[in-house]
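For reference, the chain that follows is the form predicted on its own, supplied as structure tokens.
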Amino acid sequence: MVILEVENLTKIYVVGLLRKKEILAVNNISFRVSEKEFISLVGESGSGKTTTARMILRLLKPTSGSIRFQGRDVWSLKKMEDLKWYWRQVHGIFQDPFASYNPLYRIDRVLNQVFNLIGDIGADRESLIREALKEVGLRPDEVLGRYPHELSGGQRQRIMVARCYLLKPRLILADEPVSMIDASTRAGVLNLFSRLRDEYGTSVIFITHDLGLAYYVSDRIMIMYRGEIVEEGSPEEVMENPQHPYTRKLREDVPLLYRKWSGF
């Protein structure tokens, strides 16, 4: 079942004061996401990946095009109850985790705010929070009661993943979610996304510049270049038989160790 439909999505930035200039960040892209699907959106910085995610999350208004989630037009939602419904179902994890925090809130309060969207859960909130923190490899007693600036970037990112685990959303947009996490815990975070997919039917749009990583975690890969989706297919199709010159360039940048393990 398709849960997200993006049709002819375009974003144009207008910059400058006296001599205005238009910058085409996303150019007329269309794609669909099915239930329990793990899609990687791959491209270098400036390709339009994050802009696409921010438009889906209602953080950035499109210039044109439409975004429909479970059949409802995302940008036509106006009532607070409808917006809460959407924020409960669709959640984002960003590359810079510190930007997601109120620096005056302790971690306890950051995580407890999730329950304002979930509502009455009929369970002990603290127990659920502790369980979520353990799921992402954190010791609750070491992070609860502390402020964001007292934690490392990796710890802050894992807390954002734990918050996502509490919500059990239908769709996660993860923008470079493991770039600030130690290599030893990256696999655990990615496995947590897989568990959310398998147990709760969560779909994931995984934004990355790492084609090798996308190959291992994805059901489908979309290559984004200069605001356009230039290639799309299964990991095997994209990696073993790339059609677009930019995809071939990304493939050449995949570490040799990945290639030896995968046989391409």
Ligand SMILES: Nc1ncnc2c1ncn2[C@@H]1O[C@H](COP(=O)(O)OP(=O)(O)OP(=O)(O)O)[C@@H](O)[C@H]1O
The other form holds:
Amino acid sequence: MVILEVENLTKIYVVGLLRKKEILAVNNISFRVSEKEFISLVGESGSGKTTTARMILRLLKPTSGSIRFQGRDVWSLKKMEDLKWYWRQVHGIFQDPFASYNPLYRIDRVLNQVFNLIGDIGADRESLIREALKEVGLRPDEVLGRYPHELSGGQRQRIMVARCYLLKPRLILADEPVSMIDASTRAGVLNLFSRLRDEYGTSVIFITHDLGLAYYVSDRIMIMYRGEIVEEGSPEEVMENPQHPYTRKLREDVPLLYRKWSGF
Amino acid sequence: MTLLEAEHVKAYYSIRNSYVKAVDDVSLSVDRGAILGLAGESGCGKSTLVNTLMMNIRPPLRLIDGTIVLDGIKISEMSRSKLKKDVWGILVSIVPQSALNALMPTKKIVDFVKDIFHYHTDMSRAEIVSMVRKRFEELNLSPEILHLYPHELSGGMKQRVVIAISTLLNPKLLIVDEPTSALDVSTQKQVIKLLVDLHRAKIIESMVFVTHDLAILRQIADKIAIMYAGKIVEVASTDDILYTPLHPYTRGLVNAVMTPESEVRKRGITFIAGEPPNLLNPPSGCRFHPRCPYAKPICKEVEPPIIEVRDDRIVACHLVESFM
Ligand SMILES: Nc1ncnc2c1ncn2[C@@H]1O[C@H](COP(=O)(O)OP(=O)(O)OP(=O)(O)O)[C@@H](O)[C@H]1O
Ligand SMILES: Nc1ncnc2c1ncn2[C@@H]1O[C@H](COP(=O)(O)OP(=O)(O)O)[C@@H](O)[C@H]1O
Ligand code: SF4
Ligand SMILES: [Mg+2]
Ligand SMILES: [Mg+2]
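Okay, that's the form predicted on its own, but what's the structure of the form predicted together with the ligand?
Now the complete complex, all chains and molecules, led by this one.
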């Protein structure tokens, strides 16, 4: 079952005060996401990945095109209860988790906010929070009571994943969610996304520039280049039989463990 | 033949009444002509170690113990002013982890270059500029770059420029600290190409490359040293580290790599449970024991000795024989 439909989505940023300049950040992209699907959006820096995610999350108004979630046009939602419904179902994890935390709130509060969306659950909030922190590999006593700036980048990213664990949304948009987590423990955090999918049917749009990561976690990979989706397919198709020149270059440039770059 | 030899080096940060034991009894050597990779999780002490290797030490960091010999000279006993005059830039240069932000925004690239030379030579400004233009051409960097400001360069270009400037005086040893971690793959490759070119052209003799990315080390390193919680736990050839890792931590690191290739897909991806320890109060015995799947009672009690299992291959683990 399709839960998200993106059609002809376009974003043009207008920059500059005197001499206005237009930046075509996202150029007429369309795609669908099914229930339980794990999709990766892969592309180089500046290709438009974050812009796409922000439009889906209702943080940035599209220039044109439509986004429908469970059949409802996302940008037509106006009533508070509809918006709350959307935020409950669609959750974002941002590239820079520092920017998305209020620096004056302790971690306890950051996590407790989730319950404003879920409503009363009748369970012990504190123990739910502790459990979620342990799931993402954090020691609750080490992080609760601290402020965001007192944690490392990797720890802040884990807190974001813990939030997803409490909220159990239908769709997660994760923008480089493990970029600051050490490679040695990264697979553990990635498993949590797969578990959310398996246990609660959550879909994931995973944004990364790491083709290797995308290859292992996703059902489908979309390659983004200069604002357009230039290629799309299963991880095997994209890796073994890339069609677009940009995908081919990307594949050649990824460093591998058991093969050297040609000429090195 | 070794270019750099460090023995029993301890470098601690003193904060309040205690020490962060960021480099704790490390012995390491860099062969002449070789590229050594240094890998480990963030916070394990890689940056502290490489800065210590060239005696770039400032409070709160202190050299507690050990000797460092570079090109036959005992630099661990030199004063900072002597190091500045005779060692840094000439015998050894570092491209620090934060190099991308280190360039002053109000100075053109060429002005940085003039400053460097001014300190070490009595060449005229015109001579300096023409020499630098030549070096840039040799390295396939457009000399026009010299007349730009840092903000006019992309991240990858800035990194290449910093590398080119750091090696103008042909240092024997170049240390690069995570030069590619913030760059996308195509840009990473260009930066690494430049380093390989410098090495092949013998502008630099040896290199220490710091990263947490083993797939990058595969491309360039002859040998890899694995660091964990302030200690070196294994040193071996790149092939040995990747195909037959001996230390349980090395094995954990290799098996966590997610590169898109069939060998890795077949092998499967695992991760190391838990988090790296706090270096203010590291675990007793083997520092890896709380996360090690093979740990025995002795591991908690006794620090494992460094065992030379073969020529050119060392491992610090009580159970190493059972893994061979
Ligand atoms: N607020 C903004 N105002 C103007 N231009 C912007 C803005 N945000 C992004 N852009 C531009 O839009 C394009 C796409 O940017 P976007 O942040 O979506 O890329 P990205 O794929 O997420 O990159 P990265 O991998 O670096 O995160 C870039 O050219 C960028 O400079
Ligand atoms: N200026 C400093 N003062 C106190 N502790 C520091 C300082 N710089 C680094 N450390 C600590 O030293 C340890 C090693 O850090 P670092 O050498 O930067 O590791 P890596 O480069 O492997 O990420 C860490 O525990 C870190 O928190
Ligand atoms: S010494 Fe013991 S705890 Fe340490 S790595 Fe070896 S087996 Fe594991
Ligand atoms: Mg982005
Ligand atoms: Mg470092």
